[in-house]
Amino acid sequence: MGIIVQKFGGTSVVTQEARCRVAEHVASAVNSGKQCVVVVSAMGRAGDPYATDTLINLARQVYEDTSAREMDLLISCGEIISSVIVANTLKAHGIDSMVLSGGQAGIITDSNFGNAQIIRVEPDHLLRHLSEGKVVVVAGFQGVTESGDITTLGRGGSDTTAAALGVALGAEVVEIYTDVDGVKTADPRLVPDASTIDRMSYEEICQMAHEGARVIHPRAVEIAMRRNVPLRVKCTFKESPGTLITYSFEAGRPWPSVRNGRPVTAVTHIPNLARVKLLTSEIPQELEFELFRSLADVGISVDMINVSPEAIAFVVSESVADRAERTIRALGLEVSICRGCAKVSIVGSGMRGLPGVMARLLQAMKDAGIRVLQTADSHVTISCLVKIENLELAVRALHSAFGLDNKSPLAEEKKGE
C-alpha cells in the first residue's frame, strides 16, 4: 500500500467550510487504496485568532524581546491547534485519524531556534500508525532538538515538514494544496491571464521560489529533489491536476531542449528592493572585501552582485538599505543608493545555452519604454532591475514577450502549427 503527503497551508484549514474540502482530498486518498499523511499550517493569516503573525504579536505586546527559544515554543501551538481541528474534521467525515507534533513524528532538527535546520527523521512511530490504518495528522512548521527542545523550520516550513517525511516515508508523492490550482506562469494578480504550468523541474520550481514565487518553499523542493520524490502543487478548492514537479517534465520520455518551443516557464518578480553603487576607483583594492564583509558581519545579504574595474554594484532590501549606507560610509566609502527598485526574473530549463534570450528580453523592455538598472543570470534565469513603478508592465511584457499568455504571437505561432 503506497504512502501520500499531503500539505494544506493555512487559507486551506482557516474555515469549517474549508477544512471539509480538506476531508474530501484526504478521503478520496484513502478511497483509491493509499496510507495518507496529512500536514497542516496554522490557520489563517496574520489578525486570525490562531496564525503565526497572531501568536508573535501577542509575545511581542507583552515583551519585546522574547527569546527564540521561547517564542518557537509558543508559534509551535499555532500548528497543534490546527492539527487537532482538522483531525476531528477527518472523524466527522468518518475518517480514522490522530495527531502527531512535528517532534512526535520524528522530525529532528538543530537548535536554531527560529529557522531550524532538519537533521534527520525518524517516521518509525508514524508508520506504526499508519500500519494501523489511521491517517496522520502531523502539525507542520516544527520539530524538536536532541535535548528535546521544539523548534521552528522558518517561513513556509510547513512545506519542509511535508517534503522530509515524503523522503523519509517513501512516498508515491507529497502534495501541497493552497487556494491556487497550480503553479501560474506569472502572479496572477499582475498578470491576470497567466495560466497554470503542468509540469516542471525540480530545478525551475526551485529557481522560481527563490526569485519571488511564493507557491512552495525552495527548501522543500531541495529536500525532495534529493530522493526524487515528485511533488505535485493542486487547489483545496477546486478540482485541477495542479502542476507536476519532478526531475523532468514527463516520466519517461526525453529532455527536451525547449519545451512547446518556449525556453522560459515563468516570470517571478521580487518588489522592494534599493541598488548600492560605488565607484571603483574610489574604493582601495583590500577594501573590497571589507566592503562585503561588513555588510555580512550586520546581517545584510546581497544580490544581483556586478564587479568590474569601473564600479561594484549590488541590490539590497529596501528595509535594510539606510542600514547598508552607514556600514559602507563608516569604511570611508562614498556610495549612491537607488530606492524603490523591483527585481523581474525570467525561469526556464530552455533557456540553458539558448542565444538570444537576453537580446529578447531586452528588447521586451525597451518595446514598453522601460530602463533595466542591472541585470544578473544563471543557466535557468536572467533577471532585470527596474523601477518599482515599472514592476506590473515589466512583468506583463517578458510574460508576452515569451509566449507565456494566448495573446502573443509566440502563442499565435503554436497555435498555427
Second form
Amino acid sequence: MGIIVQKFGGTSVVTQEARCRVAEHVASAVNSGKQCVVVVSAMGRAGDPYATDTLINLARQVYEDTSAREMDLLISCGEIISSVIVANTLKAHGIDSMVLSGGQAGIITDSNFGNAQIIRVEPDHLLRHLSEGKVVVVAGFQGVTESGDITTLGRGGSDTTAAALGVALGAEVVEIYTDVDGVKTADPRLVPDASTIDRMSYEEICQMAHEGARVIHPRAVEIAMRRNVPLRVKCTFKESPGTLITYSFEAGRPWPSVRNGRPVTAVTHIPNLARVKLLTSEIPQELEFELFRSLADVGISVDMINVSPEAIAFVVSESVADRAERTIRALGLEVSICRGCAKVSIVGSGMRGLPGVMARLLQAMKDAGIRVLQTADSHVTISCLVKIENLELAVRALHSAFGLDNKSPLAEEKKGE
Ligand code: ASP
Ligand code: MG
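What's the form predicted in complex with aspartic acid like, now that we've got the form predicted alone?
In what comes next, the whole complex appears, and the chain from above leads the way.
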C-alpha cells in the first residue's frame, strides 16, 4: 500500500472550518487506499493564540534573552497543540488517527537550537502505527537530539519535516497544502495576471524559494530531491491539481516546456536591499579578503557579489546596511551605499545554455524605462537589482517579456505553434 505525506500550513489549521477541509483531504487519500501521514504547522499567524510568533512574543515580553534551547521547547508546543486538535478533527470525521511529536516520529537532529538540521529519521514507530491502519499526525518543525533535547528546524520548518518523512517512508508524493492553489508565475499582489505553474523542476522551485518566493522551504525541496520524491503544492480550500514538482527529465527526455524553449518559469523578487560599492583603485588586493572577512565576522551575508580589478560591488539586506558601512569604514576604505533597492529574478531550467535570454531581459527593462543597477546569474536564473520604486514595473515587464502573461506576444506565438 502506498504512503502519502500531507502537510498543512498554519492557515489550513487555524479554524475548525479549515480543519474540516483538512479532514476531507485526508479522507480522500485514505479512501483511495493510501497510508497517510499528516504533518501540521502551528495554528495561524502572529496574533493567533498558539502561532509560533505569538509564542516567541510571549517569552520575550517577560525576558528578552530566552536561550535558544528553551525557546525551542516553547515554540515546539505550537505544532504539538495543532497536531492534537487536527487529530481530534480527523477522529470526529471517523478517521482513525493518532499523534506523534517530531521526536516520537523519529526525527533526530543536531543540537543547533532554532535551526537544527535533521541527521536521520528513524521511522519504525511511525510505520508500526501506519500498518495498524491509523493516520499518523506528526507535529511539524521539530525534532530531538541524540541526548533528548527538543529542537526546531528553522522558520517554515514543517515543510522540512514533511519532506524528510516522505524520503524516510518512501512516500509516493509529499503534498504541501497551503492557502494558494500552487506555485505562481509571480507574486499575484504584483502581477494580478500571474498563473499557477502546473509542473516544474526541483531546481526551479529551489531557486525561486532562495530568490524570494515564499511557497515552500528550500531545505524541504533539497531533501525531497535527493530521493526523487515528488512534491505537490495544493490549496486546502479549492479543488485544483496545484503544482507538481519533480525532476525535469523523464525517461532521459526533457519535458515539453523545456523543449519548446520556454526559458523562464517564474519571476521572483526580494525587496529592501542595499547595494555596496567600492572602487578597487582605492583598495589594495590583500584588503579584499579582509573586507569580506570583517563583514562575515559581524554576521553580514552578502549576495550578488562582484569582484573585479576595477570595482567591488555586492548586495546586503537593508537592515544591515548601516552595520556594513561602519565595518567597511573601520578598515579605512571608502564605500558608497545605495539603499532602497530590490532584486528581481527570472528562474527557469529552460534557460540553461539558451542564447538570447539576457538580451530579452535587458530589452524589457529598457522598454519599461528601468535602469538595471547590477546583475548576477546561475545556469537557471538571472537576477537584476533595481530601485525599489521600479520593483512592481520590473516584475510585470519580465513576466510579460518571457511569455508568462496570457496576453503576451510570446504566449500567442506558442498557442499558434
Ligand atoms: N510554525 C513554524 C513557523 O512559523 C513552522 C512552519 O509553519 O512551517 O515557522
Ligand atoms: Mg510555511
